[in-house]
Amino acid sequence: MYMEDKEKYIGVMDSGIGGLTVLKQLLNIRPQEKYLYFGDTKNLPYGEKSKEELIKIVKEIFDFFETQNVKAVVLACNTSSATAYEELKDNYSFKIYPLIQVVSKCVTLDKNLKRIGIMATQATVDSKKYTQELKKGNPDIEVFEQACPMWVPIIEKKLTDYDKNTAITQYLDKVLEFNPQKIILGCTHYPYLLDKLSQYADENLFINPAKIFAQYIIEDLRHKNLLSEQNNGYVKYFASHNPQEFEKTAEIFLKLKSHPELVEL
């Protein structure tokens, strides 16, 4: 492996701020890497878009990353992992890490897990990607997927004045009826609601995929001999619309150490 490949960027993308939960874990594990974070605020939310729209959007972001000399791209977004990854994965020279596929692979290593609940965006649920990927790892596993369309707007807009019984329990109650052993928070925004969710169910029931995902990515890059040998890590941030608003909203998950740049794709 050439030294210059090791010192390339790791790209991380999401529709907005949710992928910062993954970036935060990557920075905890491997702060010496150089990261590019792309928040596609122009096209938020992804969960309501068609598969065709999402493939076009993600392709444009991958094309941007290609111009930025990345060694890997992290699809820190369940919706785009579900809809666009399979279509685009063979078109680029860099390694692409899709959230759903990686997390499902890791979760099914525990053969005691027989019943899994998924709470995700409408597009992720419609794709049935979590069910497909979990069954690859364990054909006998039972999966219940529940769309939670109200949650991303609540989080992105920092709403505090909403009816928790409507916004939280109308979705959670359906999943709890399934009696799952674990519930995967299948959207990177959703861990923000953990304190609310844990008022109605044991917090240990919920899986925040960001930590599992980040650990897998760093281990895989190590295995491929692609980790940086320098210690000058930093993050550059990009947003496709209103970078000032992105920076303000990002503080929900991560305090940015540099101002985001506007990139119009």
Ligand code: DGL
Given for the second form:
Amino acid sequence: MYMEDKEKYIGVMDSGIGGLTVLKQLLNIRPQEKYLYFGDTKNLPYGEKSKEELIKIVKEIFDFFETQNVKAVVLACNTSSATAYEELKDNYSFKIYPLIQVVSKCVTLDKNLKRIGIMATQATVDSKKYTQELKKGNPDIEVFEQACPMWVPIIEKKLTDYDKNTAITQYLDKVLEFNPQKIILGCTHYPYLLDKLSQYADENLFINPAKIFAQYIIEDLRHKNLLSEQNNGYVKYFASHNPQEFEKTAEIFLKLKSHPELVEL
Ligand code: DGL
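Counterpart to the form predicted on its own, namely the form predicted together with the ligand:
Expanding to the full complex; the earlier chain stays at the top.
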């Protein structure tokens, strides 16, 4: 059946529940759209994988979206924006929104920002993508990138307060020494730790990119005349491993209104 582009889905992907922080903002701004959320729980965590592995994985997810009538795909994942976006962006019929590239462009509109700290996964930090993209927007900006490899496992496995406190100060202290004006939470899972982080530093120091990113995407789709004209929005969820557990863990960000379906990659 022919489907008008406007009425197609918006695909959203992440390694697990992190991308739900972005989906939540998309739903706040534009609940009338139809969304497909893909949590790649089989390959979690992305942050410890090589660029080659991540390109292969993200390609499989894009190939899945290609079969699903999507008008756009949101990389609600810093790690795949850093490692796989450039390699795959020209191979698909849908528009792709990469988190780091979009958020860096928006953040550097404020020319008073000269010192930015980044807290992200190992793969994102190794790619230096945030530094490159922020410098494109403002060549004078200084960037300090800190990998926080313990954070995604802590969030996905909901570890104890003791584990959280030590893991938080271990990475945060290094970023605070750089004396940043702002710290970007450069992994979509990290906003979950905001309560804890704000026990050690001013909450206003942290940027959760989800809102800026979602606003940009919806404005861009509006500009391209690709927003749905109907009012029957909903979300379909997919997970590549153990959808029941995904649904349970997801609750820390969003109560899912439908059960996720298993899609084997
Ligand atoms: N939430 C993802 C990100 O923004 C990936 C985290 C991971 O799986 O390591 O980078």
